[in-house]
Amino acid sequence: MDSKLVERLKKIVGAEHVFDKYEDRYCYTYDASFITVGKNEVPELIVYPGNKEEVAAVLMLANEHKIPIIPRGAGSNVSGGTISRNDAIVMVLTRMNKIINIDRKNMIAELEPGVITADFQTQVEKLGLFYPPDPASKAFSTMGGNVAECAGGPRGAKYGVTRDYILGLEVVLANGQILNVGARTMKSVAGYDLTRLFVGSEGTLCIITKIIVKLLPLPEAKKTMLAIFDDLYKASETVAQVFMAGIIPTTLELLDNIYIKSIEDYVKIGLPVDAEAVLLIEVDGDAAVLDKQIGIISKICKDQGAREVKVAQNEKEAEDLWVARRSAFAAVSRVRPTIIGEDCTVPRDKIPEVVKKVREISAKYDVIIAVLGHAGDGNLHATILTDERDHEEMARVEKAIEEIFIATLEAKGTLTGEHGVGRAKGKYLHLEVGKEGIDLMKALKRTMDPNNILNPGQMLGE
């Protein structure tokens, strides 16, 4: 990169806010996706703003330029949403960390893209409240990676997603301009609704700089459960009987054999590892009724063939569950060098069928297929154990994953509910939305980067 425009960077942000070694720009090669671009994709600079003023003027001159921006957090994504390029700055957002203000009286909060998920939630729940979406990275992640992706996570069963949560945001667009949609109140309907479209953008249309998001009462109680199958498909069917009796979980996991396996193998919890599968169940909300709805479904799991339901007794036996969960895509690390970890969605009703499809797949392509999945809102983690330097393997692998794409569409169900496309699944997007939805895709990008700087290649392909 031209020296003049380095100069001109770290007069913006700060010379110690700008790396430009080698060994420093190499790091932002990979995120915590299985893509990887190595020493051909190097960016050319790192940047670290520190405020709205400082990501606006390195827009404009990157915009002037024509110059690549990656935004990024933590780099915690898994769809390659934050990998590099040789061309690009990376701005990277960890700087801009300020929890802004948490308003008791009107539930909602204000902060910068930089804090971390967990540190938020445990702010806002020491003032009895609650901010519900969990990813699993919940602990390094970033809120605004987790806006720009609309993350997910265990909890979406009952709360949804990162979009139900956001009332409005401060951006930055591609030219610089500084702009704030939304609005500090429940509802807003003044206007197109520019929250929701930059909400899951990847970090294509603009840089995030602050979020307002609502919160809810912290829950009263909550109970968690472990339910015991013999059979996947039972344990499958189950999901959906759970609703179809009023009642609504905080989360509702599904993990089969292989992810029980190795789990036990790695946090020795006293996970079943005979059991075709488990659910992991929690409710929340009044003490008072907790016993019942895990009463009701108790009944439901043993109905449908569970061998065993475990009620945890104390929080800490509820914990020790939600550690070993928290720790599957660890565990299973340990059976294959690399994860494609995909999250597929589907209705409910339709987790069975299509459970069943991808087991197929597995025995048709000879990969291994685990699944996982937040099966309450019907997101399932179709988790292929590969070796990325097996390109034969991997030419199978890139089949299977064509196939459950499929079968999930045909399931009526989404190409991925919490992970976003990035560059993983950009090749794939048409199948879902047909060439019309990509081409107006294409129209608001054109329109709003007109000389595409942000995120070039995420998504769209372009």
Contents of the next structure:
2 protein chains.
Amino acid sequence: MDSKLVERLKKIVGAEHVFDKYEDRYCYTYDASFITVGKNEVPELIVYPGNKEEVAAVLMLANEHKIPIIPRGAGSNVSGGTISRNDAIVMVLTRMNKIINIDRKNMIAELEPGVITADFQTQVEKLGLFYPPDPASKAFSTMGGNVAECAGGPRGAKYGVTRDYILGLEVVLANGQILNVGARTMKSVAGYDLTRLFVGSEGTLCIITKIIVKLLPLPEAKKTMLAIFDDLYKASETVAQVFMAGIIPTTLELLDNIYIKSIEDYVKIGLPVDAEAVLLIEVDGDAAVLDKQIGIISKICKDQGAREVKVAQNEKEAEDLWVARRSAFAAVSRVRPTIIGEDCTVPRDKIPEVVKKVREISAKYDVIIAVLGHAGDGNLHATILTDERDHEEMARVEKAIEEIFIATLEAKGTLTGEHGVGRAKGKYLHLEVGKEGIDLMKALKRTMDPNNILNPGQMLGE
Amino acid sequence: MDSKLVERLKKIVGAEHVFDKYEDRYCYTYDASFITVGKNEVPELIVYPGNKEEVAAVLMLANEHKIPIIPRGAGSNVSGGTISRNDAIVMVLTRMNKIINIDRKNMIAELEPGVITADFQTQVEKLGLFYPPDPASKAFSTMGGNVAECAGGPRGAKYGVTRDYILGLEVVLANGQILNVGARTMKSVAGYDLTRLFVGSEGTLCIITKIIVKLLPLPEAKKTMLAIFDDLYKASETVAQVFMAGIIPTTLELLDNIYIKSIEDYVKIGLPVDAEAVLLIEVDGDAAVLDKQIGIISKICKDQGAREVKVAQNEKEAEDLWVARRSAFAAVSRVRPTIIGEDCTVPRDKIPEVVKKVREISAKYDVIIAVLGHAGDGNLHATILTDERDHEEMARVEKAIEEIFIATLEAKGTLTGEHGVGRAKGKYLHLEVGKEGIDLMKALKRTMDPNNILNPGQMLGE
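Form predicted together with a further copy of the same chain structure, per the form predicted alone context:
All chains and molecules follow, beginning with the one already shown.
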């Protein structure tokens, strides 16, 4: 990069917040996806702005010189949304990590994008408040990243996703203009809903510099249970039954035998390694109603053929189950070196047929596919266990993934429930939204970022 | 209008669905707002398309000839969103009024835009399901209109607004292209969130031809109570207190003395005509917890100085209170002939100070301003009781409204919580979203409707 430009950027954010050495820049080529570009796409420069004015000044310069900007939080997304390119500046937002205000009276909070999700949750829970979205990465992911990706998590079944908790944003547009959108109130219809347009826009429309979040009261109590099935199909049929009984569980997770065995092998807490599937179910709310709900769900599970239903008797037992669940990806990473976590999401009553289909696809292409779904919201997370160094196997993996996509769309599902499109699914997006959908999204992108400097190549391709 | 064009339109939708007589066209100059254009803006033609293909064909023709299209459901919006203009075709969507499918297993429904909101609610409730948004106009408003305006209602305090229940849409763009956006699943991040961009776009970006709605299980029970205050300020302070106790009531309505007296005079159910304010509060959910919640809320109200708290002892008593509430606008219409229902919404803890300010503004301009708020979500509905034929008074009304807007924005509120911008607030929108916000919205509008045929002049001005 032109050294004068580097000097100007150092002036904007401070020399100590600019990294231009190769070994530093190399560290920003990857994210948590299976996509690796390594030395082919080492970014030109890394900048860590400290406030919105610095973000704006960097963007103005980048826009003038048509330099791509790759915004980055913790880089924990799994769709390649922060994979770098060799003509780009990576803009890391983690210095902007203040919780500006938690407003108990109005149950809203205001925070900078670099705040770690779990830290934020801990802080609001101390005040009896609750920020429900819980992506698996929450211990290290940033709130800005969560907003940019519209992150989900197990609690989506009851509480929805990041989108449902973002009331307003302060953003910087491609031309460096600072814009406040949305409101601090539960309701607002003042003009187009730019807030939700920016949520999930994967860094392609703006840089998020402040987030206004809606909070809930912290539920009084929760109960966790595990239902053990000898039949994966029956287990997956159970999901819709629970909702039909009028109960919306906080989480309803489906784990198949591959996951059960891998997790047990890893954490050794006595999971039933011979079971074909387990459902891990949690309900929360007023203590007075949870036993009743657990009773109804237990009966449904048994009617569906569960061989055993275990209700966690204390916090330790519940936490053990969640430790097991959270270790799932680490556990299957021991099976094969490359883990591709798909993100297809289908209407709840289609889960059985799509799970069956995934099984068939796995057999057809001789590829290991495990299923660990946020089944409560139809988010299946078919997980391909493979080895990216084995090109022959990877060719089969690619075909298997395409067949999973087709099965998902046939079931009126979506290709990505919570991981985002990024680099991983850009070429498949048209299958879901159509050419007209892509064209409209591209037109909106061009309107807002005419020089295509914001995370170019992501979501909609080049 | 050119007679050949009329013939072509008759061919598209059927001659019996086109109205070109003056007396027919005149009927479409108004809506439920206080804006009247009468004979100055009689539209050129009225068309009632019967399906998406007809909508698309009409739009293609209109786009080619640059004829404004004013989409219309029941015309029950109160922001002038369907007020006509003399160069336009009014497109009424009420023929497309089928509930296509209510899917119990997945708790979603698919319906056409002309379905009446209350009819839809009745149908889903028969199946044990629940569509929460409840605009006051629900007995006659259409779902398409609700989506286009992002309608709210009293239950917004707990359940949010129309936006929160729309999973996907089928729309026709200005150029006649039919587009499906969103999903049938609880989660989807496949590209930009066009669904939420269209929700609340007031007919300026697309015509809605199908709606995919998320439903909830119908709550098991509800309880209604009335807290009577001698002090409006104390009553309004109570609102945030209830939420701080960890309870989210379904509805929390604040009525001031003007409303109490007018309603009692109208429906005669024994409201306390000497009270300065009442809070009408409802909680719903599992029967086991409602008494506890009512107890906590009663105590908060008494601690705040309520002179009496009445809990409805049966359905009849509860329904009487709601009949009273729903008759509020009819009741105050008897006081003065012109009712201007403002829609300012503030963070809950700002309600007392803004209510006080509204009182001062009322005195300053000698204008009657009543307050009936969906206080649970800060939606204040200051209501100006006036007479539009009195130009001197209307000049004072205008000044009073502007001061209410300023007070709202100073309290970090929004100018419109649920009524929309339409014609009524277009000239004030920049106060809230800034020039940059307006510019961006206009750019999006131009991108999607380059000939400015969709409801031109609404929201963003000409």
